[in-house]
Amino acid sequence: MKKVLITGGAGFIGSNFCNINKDKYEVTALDNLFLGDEKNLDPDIKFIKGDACKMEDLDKVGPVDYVVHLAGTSSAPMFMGDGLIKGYMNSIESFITVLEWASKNGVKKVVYASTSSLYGNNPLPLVETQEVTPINHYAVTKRMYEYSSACYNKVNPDMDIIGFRFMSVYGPNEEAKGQFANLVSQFCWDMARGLAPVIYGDGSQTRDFTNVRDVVQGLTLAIETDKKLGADVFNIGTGRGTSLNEIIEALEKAFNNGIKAKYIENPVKEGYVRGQNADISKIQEVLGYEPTVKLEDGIKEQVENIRLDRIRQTSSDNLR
């Protein structure tokens, strides 16, 4: 059985990867629990409390065949104010440390999270071949991931280092992220509390809302393929942009509690992304990826499985 290390393994995407693939791989979740929660993991999954920035913590894992790197500063708001320096340090140090550790320990592939934030307001649909200019500090660190991966792969071509530009990912096990969670989760939590979700502007802005199960599918396909991918980068999304108004409509239908959204003037004056939807033809052609979770089904699942008692922080304004 293949051995896979998931850094950030008790977090949102990491825990879903572990739980879905626990019978397919021998998985080990490494997490410092800053944005993760050990309760996200099924009881039979091996968990190590540790920091991906520390070589000694990675050494506790032992030999593995593959690494899925999901640790590090995970959203643009985490770089604001006093979080800026720590955000850069945590993001970059964890990635380079993992690459060094993987290279020294004969890992076959490192699969990592990049971001759709790199595209900013590029023409739609978003294609991997487009020129990108990061619009925030978070995106800058992810662009650094991609450049660093290319350099590492030239030095060690036997180890593929594959990046995925996640679109707007939602799904279960996001409670520990609190105010940094996806908008679907934040809106859902607000409505469950009897609060009106807050929409910036008129709600016509779109995002490619992608269920975490489909993200796990893409990561798994990268591990399973026999193709040499080098330091390639793929979009993961659905190929469809959905407006925030459509999300609210679906949530209102699922809750049926009479709560309506509150619309306010958009306070984000620079770099606000008006539209997002991915061209997914590359990942379809190379890896055989196909999105499987319909948005209405994913939202219904969110509503049916609300765990408000596990949310660390109340929802607050995010980049909508």
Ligand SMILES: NC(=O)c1ccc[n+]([C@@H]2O[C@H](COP(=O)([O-])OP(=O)(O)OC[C@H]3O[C@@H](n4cnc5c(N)ncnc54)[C@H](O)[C@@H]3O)[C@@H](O)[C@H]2O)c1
Contents of the next structure:
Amino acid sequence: MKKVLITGGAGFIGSNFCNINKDKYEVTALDNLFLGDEKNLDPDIKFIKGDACKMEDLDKVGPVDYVVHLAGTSSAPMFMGDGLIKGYMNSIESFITVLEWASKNGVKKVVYASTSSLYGNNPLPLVETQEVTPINHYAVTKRMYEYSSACYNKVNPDMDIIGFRFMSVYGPNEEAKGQFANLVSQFCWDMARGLAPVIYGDGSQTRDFTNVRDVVQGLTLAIETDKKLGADVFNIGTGRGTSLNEIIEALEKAFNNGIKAKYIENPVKEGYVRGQNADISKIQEVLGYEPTVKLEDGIKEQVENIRLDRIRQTSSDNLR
Ligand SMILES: NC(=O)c1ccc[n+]([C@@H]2O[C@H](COP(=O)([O-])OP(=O)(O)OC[C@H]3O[C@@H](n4cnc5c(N)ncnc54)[C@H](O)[C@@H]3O)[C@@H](O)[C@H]2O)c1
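Output block for the form predicted together with the named molecule, input the form predicted alone:
The complete assembly is shown below, putting the previous chain first.
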């Protein structure tokens, strides 16, 4: 059985990867629990509380064939104020440490999270060949991942380092992210508590809401492929942009509790993303990826499985 280390394995996407793939791979989840929660992981999954910035913590994992690197400071608002230096240090240091550790330990492939935030307000659909100019510090760190991967792969061409620009990911196990969670989750939690979800502007802004199971699908295909991909980068999304108004409409129907969204002037004056939908033809052609979870099904599942007791802190009225 292939051995896979998932850094950030107790986080939102990492825990879904581990839980879905626990019978397919021998998975080890490493997480410092900065935002993750061990409860996200099925009890039989090997968990190591450790820091991806520390070689000695990575050494506790033992030999693995593949690394899925998801640890890091995982959204733009975390880089605000006091979070700026810590955010850069954590994201960059963990990535480089993991690459060093992986290349010294004969890892075959590293698969990592980049982000769609790199595209900012580029013309739609967002495609990997577009020029990108990161519009926030979070996106800068992910662009650095992509550049570092290309350098690493030149020196060590045996180890592929494949990046994924995730679109807007939603799904189970996001409670520990609290105020940094996806809008689908935040709106859901507000409505479940009888609070009005807060929409910035008129709600016509779109996001390519992608169920976490499809993100796991893309990462798994990257592990499984025999193709040499070097330091290539792929979008993962659905190829469709959905407006916040459409999400609210679906949630109002699902909850049917009379709670209506509250619309406020957008407080984010610079760099607010108006629209998002990915061109997914590259990942379809190269890896055989196809989105499988329809948004209405994903939202229904989200509403049915609300776990308010697990939320650390939240409100949909935060900068995003
Ligand atoms: N969720 C999205 O919509 C989305 C979109 C694009 C990219 N991403 C990227 O995907 C990755 C996973 O995101 P997520 O949504 O699951 O976020 P998350 O915050 O739930 O997961 C990240 C996990 O990494 C852990 N962590 C942070 N620093 C660490 C360190 N130094 N050592 C060990 N563990 C550490 C955190 O405790 C957390 O559990 C992140 O790199 C994020 O930037 C997420």
